[in-house]
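What follows is one chain in structure tokens, specifically the form predicted on its own.
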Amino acid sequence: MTLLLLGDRAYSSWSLRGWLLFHRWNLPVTVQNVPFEHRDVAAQLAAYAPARTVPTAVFEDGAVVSESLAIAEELASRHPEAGIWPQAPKARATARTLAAEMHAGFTALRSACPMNLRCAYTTFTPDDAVLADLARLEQIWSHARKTSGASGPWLCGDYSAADAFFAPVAARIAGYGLPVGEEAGAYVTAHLRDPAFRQWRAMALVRGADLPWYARDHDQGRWPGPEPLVATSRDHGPAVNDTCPYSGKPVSHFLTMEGETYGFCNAFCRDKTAVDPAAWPAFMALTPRQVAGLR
């Protein structure tokens, strides 16, 4: 299987590319993080050499490959069944330009407004060199819903590694307040929303040191994603269920949602859930919500 080496959930955005790209298309794959808190990536890296950031995904034939563009086309070029660019020449096109400038672009917003999903700011303002970007933004979103003849939320059609690049800057977007019209609006709310990208932030919410390089002192507010239901960890059950929801092993941590207690195999596991619980298709399986068709 291949394993994939990533950085901080809450503050590596090329880690969150770098995952949903697997994640996004359920391609097999084991994760192993390479913590941010010791500033030393590149020597946490030594047994993949050359490797020296992440993420990198390590494929079964050894196959070492770092940067997250070169990840979408090695996995494009292994599983072409599962749909990771569009299929339309135009709009396949349209999406590998629009990953490759989010790729080597846009540098003042990635400067000003570093990614960090444990925070919404309110009162950060930005500067013409981050305007200038955010209007860039616009203006590529735009011309490929147009060029590519998207009807839903996404940029060129079914969700593609396109959309996988522009998720940490709909995060930025988001996290920082910025300024963006209403069709740009939409497309940051869908990301919001995407399950995918509400799991990636429940682990990164939950797991982790707190690194204060990527703080910036501005006015804190409620992060603007959906508003999670409410789920309290417990010391003991008993659960409705007696197998943890994604591992299928034997619950020995649990948490208390609207009246009902479930189980989990491990506090992750728990506190992943309890953070954003609707999140986890697998754990809201378990749930009278479910079975009413609510979320």
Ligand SMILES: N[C@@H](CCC(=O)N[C@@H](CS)C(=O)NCC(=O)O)C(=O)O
The other form holds:
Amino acid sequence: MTLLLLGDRAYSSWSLRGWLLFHRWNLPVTVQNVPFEHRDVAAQLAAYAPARTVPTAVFEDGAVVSESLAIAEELASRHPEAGIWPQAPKARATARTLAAEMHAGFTALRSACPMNLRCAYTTFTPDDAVLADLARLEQIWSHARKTSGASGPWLCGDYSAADAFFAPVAARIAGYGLPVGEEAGAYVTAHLRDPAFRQWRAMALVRGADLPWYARDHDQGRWPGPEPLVATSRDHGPAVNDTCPYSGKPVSHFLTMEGETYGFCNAFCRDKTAVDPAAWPAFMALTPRQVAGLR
Ligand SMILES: N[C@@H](CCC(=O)N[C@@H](CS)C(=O)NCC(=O)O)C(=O)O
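Show the same protein again, this time as the form predicted together with the named molecule rather than the form predicted on its own.
After this comes the whole thing, all chains and molecules, with the earlier chain placed first.
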């Protein structure tokens, strides 16, 4: 199976893009995490040289692909049926243009506002260079929607690789409280509501250290995504389910939500669920919200 090497989920914006490219299209992959606390990503990737950054995909034939845009193109070539890029030629050309511009640019925004999914700042003031990047984003997002005739939440019709490339930008706009107009704001909200993005953020909050060199000295508020359902870890069952909703293995770790106890096969699966239960369809399928009367 393809191996995907990823950095710390809270901070690695390029890793988020790489993971979405697999996860959003259900492409089979084994994920391996490269911890960021050691700060020696290239050394940790030595076995996959010449890769030196995350994400890096190692395909079954041994091809090492360590640029997120190349991962998108490689997946599109290897899985043409998946629909990673739009089908319609004009929308596809636009999606490719936007992803390429994101891959190469927006350096002011990227350096002033490093992605940090652990924080939502309320007192950050963008400088002129960041405001110029935001204006450019609004321009190209609006252009994409007009050109492709998109009527839903995404830039070029259905969710495409272009949207995966802008997911970390949406996280920055949300996390730093950056000023954007209504249309761009709706696009940011679509990313914050996207279950794939919510799953990534939930995993980010429970695995990996809080790394001080990413922190910025601004006041903080609540994360502006959907309000999570309340779930609490507990030491023991019994649970309504005998097997883990994700692995099918016997349950050993538990949480309670809305008066019921649910089991998981390990602490990580329990904890990522507790952060944002509604982001996990396999878990929600166990709950009375989705199976009223079936248990
Ligand atoms: N152009 C690369 C950028 C990848 C990148 O810079 N990744 C960062 C993490 S978000 C990284 O690996 N940094 C570690 C380092 O540079 O040592 C891509 O598109 O994938």
